[in-house]
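The chain below stands alone and is given as structure tokens, in the form predicted alone.
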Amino acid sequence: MSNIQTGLLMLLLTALGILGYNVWLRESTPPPISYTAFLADLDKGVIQRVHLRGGEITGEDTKGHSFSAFAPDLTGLMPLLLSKSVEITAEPVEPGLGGFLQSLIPVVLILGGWLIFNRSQSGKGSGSGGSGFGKGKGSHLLPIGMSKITFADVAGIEEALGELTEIVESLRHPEKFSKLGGHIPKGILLQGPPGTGKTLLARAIAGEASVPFYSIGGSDFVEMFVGVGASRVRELFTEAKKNAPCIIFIDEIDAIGGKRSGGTAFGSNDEREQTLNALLVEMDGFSSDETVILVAATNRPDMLDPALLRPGRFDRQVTIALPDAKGRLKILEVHSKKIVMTIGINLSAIAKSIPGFSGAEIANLVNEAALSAAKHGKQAVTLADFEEAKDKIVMGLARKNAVISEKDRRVTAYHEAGHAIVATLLPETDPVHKITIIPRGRALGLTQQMPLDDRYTYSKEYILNRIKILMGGRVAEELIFGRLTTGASNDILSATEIATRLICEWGMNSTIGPVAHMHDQGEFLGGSSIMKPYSEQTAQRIDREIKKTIEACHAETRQLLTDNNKFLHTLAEALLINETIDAEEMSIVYHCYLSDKKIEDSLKSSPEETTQA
């Protein structure tokens, strides 16, 4: 429970009390009446018994009704009491402080609840057996032998392993590198694209080492409260200390350790600041005999603040990429472990076909593969299982029951045919991995390609190609049907964008120059790029270059499928008959029309031979 949700709890239980004994003390107090009135009802003699303490009069009539009065005169009201024959009690007024008491129980109950509330963070603070931090927030200590995660568990980033084995020696023989003068690396920040395994990594340490592990989120420490983030940073400091060697693993750094606000109208008293002005001194405070090592993960290492990157901090920065093939593979097997799978399904060509993803991605992969298998109330994982989860998560969700005219079907067979013949026919270009025209997602159809092998730069005429691909679905319904659809929106979309970057980021302009005139904002996680400032001249030349390296690429995809429109017709009737056609098929349907073209070329080239002849 939050500190907000204790106090809100705090307060309500403070006001129900309140309001309880408002109404004990309303409930045991009999109703009031006037001295008048006593006085009438003593004349006629309806007064049973009273009860005198001092000026106060309670009592009830021959009827059993209970009341309360006043008497400003008791001497002269004890004869009428008395010739009425009425039943007399009476106490003395004690001195004392009972009626400020009384008056005082809704205060004592409120500071009650605000003791209480003060406790409770306390506790969150302190804990049992002295760990404070550990008790706290979002935090949590793994004890030694605890962690079950080791090197073994993590898989397809090599390169990170080996950089942090030298870590894991330190904290098992610190004692190995302190008595030759060294010391080992104060901080560790592990950047990289979402899912690559970066917290998985940060436990694999602690669980190789056999060390405790505390874990907590950048996000934990901030609170409305001013300061509350510094104090969790001292506790935290202050209980890893106690059992060093230990690992801190401080998860998305970069929601406390972000870049400083420079001296503006809102400087040092803000919250993120004085966290991070506080971990800033604690990751100097490390004394030579304290083996505490902070890892942090972050996905956004641009955001960070220098002063937490320099040397003696964040000593070391290692960068976790996406898998490669080989990586995806190893990966694949970590988790094919868990599942029950067919005998003989080839991982590698799995592996291949997924450039791109990551480890986290892998996983849901094969988790998905396992659900479906257990769907179609297979015993087994079998590779069309794989391929089915592998389209879920790429293409999205089939929607098979969508009801599709037999004009938009045709309409998105022509379309989709334009993609995958200028994909084939272009050089340089990933090869066609499925075509379909059932809808998923949000599209009606799909063109899948699959590189052969990853890919770590792009030359000018792959880009170039990719635009005229993107441009092969608007070109065919434009050819075929003589018509515009917006079915090709997102197509031009991307091709904008791709010629976007290629002018103004990757300066493949010769009309620019080699020039950059935006970049990434995003870092790992990608994002929209932002245009760096220039001229009005400039944007005018950017626009007429975007527009004519466009027009040119449709161009060319139009003369392209000008020349091969019977490869159109013949694949696009192909895909209107199965909806989908996959790598092989689509290779079948090429050749045969590359034996029909190479058969029509000599049948147009006999005449002029036998008039030669």
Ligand code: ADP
Contents of the next structure:
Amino acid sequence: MSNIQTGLLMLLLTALGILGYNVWLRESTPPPISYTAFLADLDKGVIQRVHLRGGEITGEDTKGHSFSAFAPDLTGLMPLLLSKSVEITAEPVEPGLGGFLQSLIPVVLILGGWLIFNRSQSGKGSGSGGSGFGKGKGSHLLPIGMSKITFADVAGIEEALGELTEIVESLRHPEKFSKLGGHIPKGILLQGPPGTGKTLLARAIAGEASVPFYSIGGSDFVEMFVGVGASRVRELFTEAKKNAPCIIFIDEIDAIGGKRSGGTAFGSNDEREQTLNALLVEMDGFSSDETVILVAATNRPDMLDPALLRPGRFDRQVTIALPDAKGRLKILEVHSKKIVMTIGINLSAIAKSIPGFSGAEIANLVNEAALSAAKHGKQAVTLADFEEAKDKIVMGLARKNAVISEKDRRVTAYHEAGHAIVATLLPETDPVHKITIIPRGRALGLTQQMPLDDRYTYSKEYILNRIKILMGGRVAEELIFGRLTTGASNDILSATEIATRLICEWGMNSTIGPVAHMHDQGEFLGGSSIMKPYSEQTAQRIDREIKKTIEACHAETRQLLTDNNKFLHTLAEALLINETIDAEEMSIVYHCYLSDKKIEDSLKSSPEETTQA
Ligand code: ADP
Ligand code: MG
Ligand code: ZN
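Switch from the form predicted alone, shown above, to the form predicted in complex with adenosine-5'-diphosphate (ADP) and output its structure.
Following is the full complex, with the preceding chain placed first.
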């Protein structure tokens, strides 16, 4: 059934409903008499009882006949009623609202009927058949549109944009892609903390490709009545396929895409799972010549049902991190174009002063600054306005515990620098790819290494050095701050796991020897494991060796970082300023450090010359 037909049917039913309601009203209201007639009856003493509702009078005379009338003035009527000792009942009327609510009754009735009908329809598991009334019902609920936002409106997340240009290209020229036999990804999952521009980016993809764009919030599916979520999913995809190429955007997909629990007491969960199943079925049902791309966004990728992430579904995942100082500057530039600023405002200094701000918070900052300028009656936004806005936002964030303290930033900078320096100074390690102190998920910072080539075997030295790199974070904290934090718990876990496998699986420990021992299967390096039961005594020896290995690595790392503590300070300071350091910048810092060290060493080795000079 087409949308127009459905629309007409709805209209007809509404009209019928209103008609029916009016007939019912007329039947339930007794015949009206004039107010004059009512007063005359009252004077004659034939009125038995009245019921007052605003000016409306309904009542009964002594013969038991009902009547109704309308009183233009109740204050004058009351003494008369009392003098004739008429039984009075009354009810209040909310001015305006009562009538309005009453007029809504038919609409509510129809809607209710429609939903119940719909529910029984989807319960049958088919959207077709019968009158098809349930179909197309959401067409007016489906917000299809064209987006005017382009990649130019999204700043500071070049990496993510880079990953998406190919997808935009495939939407623009689907024929070019299919001709080459390439397959266009069906699902793109945008993940990242709130306010990093995921929603904005989804709109930008549609705008950039200039294709239509259906947008729907994950919770929109769920808060509806039972059975509607699943049928809305089906309908959404049917509509979208008709309008291909196009984009379906499901924001906050965790609302429907959360892990399935498998049988719970809550009906709402059941509903959510039905919706999720429908989504999975639809995603599998696309063929590659239907250029419909599903873009979804979430702050909680860890919450998603693994089924969604399987190949052929959301196989393209784009992570958007909080912006670093450079990124924040770019976002500031985009948003400050919309306001009038005094000349000479140093945006770069502002960007540096707001670590941890998301794109949304930066947009808010610019807006608040403009409001502050307006409040003070200024012609243009000044630096003072930015300061005022910043204080306001930071205070709000502090209340939500979302600001990272300066102390934590310093600890994180030294911790990450510790990892990176050990990785740089030791031989047989993977080069450092990126270091950042921008928080992701629960981690406050991250040091990434990039293997040069695919390795199939690892030397003992490589494995021991990995443990030392892991220890580097904690050791740097010990050396600089002299105290331990919980920030290294993950590192310690990984180091213990590697040491265990070194001993139990790879037979690299001379005391235990080249014998395989049973252990928990990890995925590190993906080796197969041989199970061998062993005695309590052996278990103790293994534990001792694990501890010894890690302690030895710890001591060596401590020595290495002590010997190179200038490098540690330089890198940590660089991190505090830039927040992210890539491989190239890392090698610059390293070479500066090396040449400084050379000069120092040469001065040390010839003390006489120095004293003479
Ligand atoms: P999310 O969906 O990740 O929570 P939004 O896309 O809703 O974030 O971001 C909210 C607003 O913040 C956007 O409309 C935009 O004004 C601003 N914003 C966020 N990130 C960026 C960015 N990278 N570039 C420009 N503006 C951004
Ligand atoms: Mg969003
Ligand atoms: Zn660490």
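Basically, rigid core = biggest C-alpha set you can superpose within 1.5 Å across the two forms. Residue numbers count along the first chain shown, from 1. The structure presented is a predicted model; accordingly, all values stated were derived computationally and were not measured.
Visitor: Once you overlay the rigid core, does the Cα of R466 travel 2 Å or further between these two forms?
Guide: Moves: yes, 2 Å or greater.
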